[in-house]
Amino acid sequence: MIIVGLIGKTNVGKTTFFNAATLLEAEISNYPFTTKEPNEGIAYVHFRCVCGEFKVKDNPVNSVCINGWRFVPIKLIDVPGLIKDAWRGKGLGNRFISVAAMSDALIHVVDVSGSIDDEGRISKPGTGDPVQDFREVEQEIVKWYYQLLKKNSKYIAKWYRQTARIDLSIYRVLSGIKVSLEDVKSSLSEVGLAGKDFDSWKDDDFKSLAFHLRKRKPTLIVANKMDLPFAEENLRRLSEEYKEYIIVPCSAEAELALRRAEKRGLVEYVPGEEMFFVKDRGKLTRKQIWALEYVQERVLGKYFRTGVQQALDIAVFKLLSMNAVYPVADEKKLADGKGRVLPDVYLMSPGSTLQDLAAQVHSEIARNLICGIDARLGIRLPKNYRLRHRDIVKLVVALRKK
């Protein structure tokens, strides 16, 4: 399952984002390190389901279809807020940075209203600096990568002398935190270390490599608390300073309010949509009416979306370039062996083949796979066919001999 990690300072709204995305009741408080352990939950990314294209009623099993939108589960991890010297272990930061590093993609949440101080304590909007907050957290992660390289330098040196491959030697140390061999090769090339003898590396070489390795981890910025004063000005500053990042304006509080209202049957709301509908205004309290009007005026009326679902979708489909693929047993009826229409969807990484899909579905299918059939075109697909987003394919397997 795809893992997306939430990082950022304390009190920027990560746990509210997490709760909104998962509807789990993780503790929310205004105290640093309220989250003592990483919260893990299931969130969903969504895309337009193919059921509308084929005009069929689907029967989702491993996912959900709501109003023609297919929601596919991912794992979301809320990493406790990081502060200065987290890489040294301050505030339990060291162990939690490692959790963040093992995510496939990261969502870096900042309080764009500037309502937290340097230590992550709640303050008045406009008194904090979200640009500096982002920079400090990123520096902590880079320093952690640096520390990891330095602490394992003797092992890297040993393997380098045995293989004469600095890329492989570093990869052996970092593969456990989802750093690929390609990440290592590209980073070494970018800093000019690919051909340099490891025994002659200086401290600055380790720092440069750590910085570029961190950049290889897909990351987007969530500019949270967009409904508060000073947010628009700070969003402009953040966008100018970090042009290389995708930045999503967000109000996690608004999304959480809408999802809770929907769960209680008070409104009709599909995550990621631009509007919601009140079912019966007469059943709402004054406080609920005020909250929903606030969400409409200050969030949806200005930014069209709360940003929570959008951030998750961007992380998976833009940063990771994942493709959602439907395997079926009957390409005519778009059904599985039990007659369920479009039951499953799998998120496949870019470059994944039909063989890779078969392995995701079942190891026995992968061993006996012959080919595939494209449900749209009815053509035969070889095992090495590279899957594309919203493909519907029948997996053709050899019959087992009795």
Ligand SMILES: Nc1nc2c(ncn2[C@@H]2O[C@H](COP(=O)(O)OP(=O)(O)O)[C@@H](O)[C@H]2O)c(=O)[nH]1
Second form
Amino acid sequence: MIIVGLIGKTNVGKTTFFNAATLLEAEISNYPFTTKEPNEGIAYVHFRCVCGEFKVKDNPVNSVCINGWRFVPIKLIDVPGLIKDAWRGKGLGNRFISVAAMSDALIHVVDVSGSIDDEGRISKPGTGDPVQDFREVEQEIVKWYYQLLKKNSKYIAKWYRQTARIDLSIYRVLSGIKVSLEDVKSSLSEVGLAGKDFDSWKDDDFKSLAFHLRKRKPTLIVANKMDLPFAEENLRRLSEEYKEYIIVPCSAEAELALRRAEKRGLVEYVPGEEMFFVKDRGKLTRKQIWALEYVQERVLGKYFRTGVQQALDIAVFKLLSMNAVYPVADEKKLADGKGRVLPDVYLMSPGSTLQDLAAQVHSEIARNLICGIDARLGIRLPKNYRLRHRDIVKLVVALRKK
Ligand SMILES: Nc1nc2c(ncn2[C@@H]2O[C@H](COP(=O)(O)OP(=O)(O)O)[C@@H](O)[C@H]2O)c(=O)[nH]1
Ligand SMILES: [Mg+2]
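Taking the form predicted alone as the starting point, write out the structure of the form predicted together with the named molecule.
Let us now look at the entire complex, which starts with that chain.
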């Protein structure tokens, strides 16, 4: 399962984002996902389901379809049990770093209203500087990559002497933290270290490699607390300063309020949509009315979305360029062996083939795969066909000999 991690300073709203994003799980899942750690949860990314295109009623199994939107589970991780104010700008600590290391993509949350001071304490909007906060956390992560390389330079040197391959030697140290050989290779060549003898590396070489390695981890910025004053001007500054990032304006608190209200049956709201409907105004307390009006005025009315669902979608479909693919057993009925229509969706990384899909579905199917059939075109697809977003494919397998 794809893992998206939340990073950022204390009190920027990571846990609020996490709680909002994972609230859907309890409600809609018919799939008993279990996560080992309390800071790991199931969130969903969504896209237009093909059920609308084919005008069929689907029977989702590994995912959910709401109003024609298919929601596919991913794993979201928050920094575990970080004690409030423990951060104090003095390094991120291992728990924080482990989130970054485990994740395929990162959502770096900043408090764009500047309502935390430089020690991470809640204060009045406009006090803190989100641009500075972002920079500090990023520097901290680069420093961590740097220290990891330095700490292991003995081993790197040893392997380098044995293999004369600097990329492989460094990769061996970093593979456990979701750095690919490709990441190492391209970082090395970007900083001009690919051909340099490792024994002659200077401190600056380690630093620039660390910097480029950090850049290889797909990351987007969530500009949180857009509902507060000073957010818009800070967002403008942040966008000026960090043009190379996708920045998603967000109000995690608003999303949490909407999903909670939805859960209690007070409103109709589908995550990611631009509106919600109050079911029965008479049932709302004054406080609830105030909260929903606040969400409407300060968030949806201005920015159309809360940004939580959008950030997750962007992380998976834009940063990671995942393709959602539907395997079926019957390409005419679009159903599985039990007659369930469009039961499953798999998120496949770019370049994945039909064979890769088969491997995800079942090892038996992978072993006996002959070809595929494209449900839209009715044509045969070879095993090495590269899957595309919203493909519906029948996996054709050889009959087992008795
Ligand atoms: N106004 C506003 N407050 C928020 C928002 N998101 C989080 N907060 C508040 O910011 C504080 C810190 O949030 P939390 O999620 O615990 O931050 P974390 O330390 O990054 O996990 C809490 O009081 C939240 O209610 C938001 O979008 N808008
Ligand atoms: Mg937290």
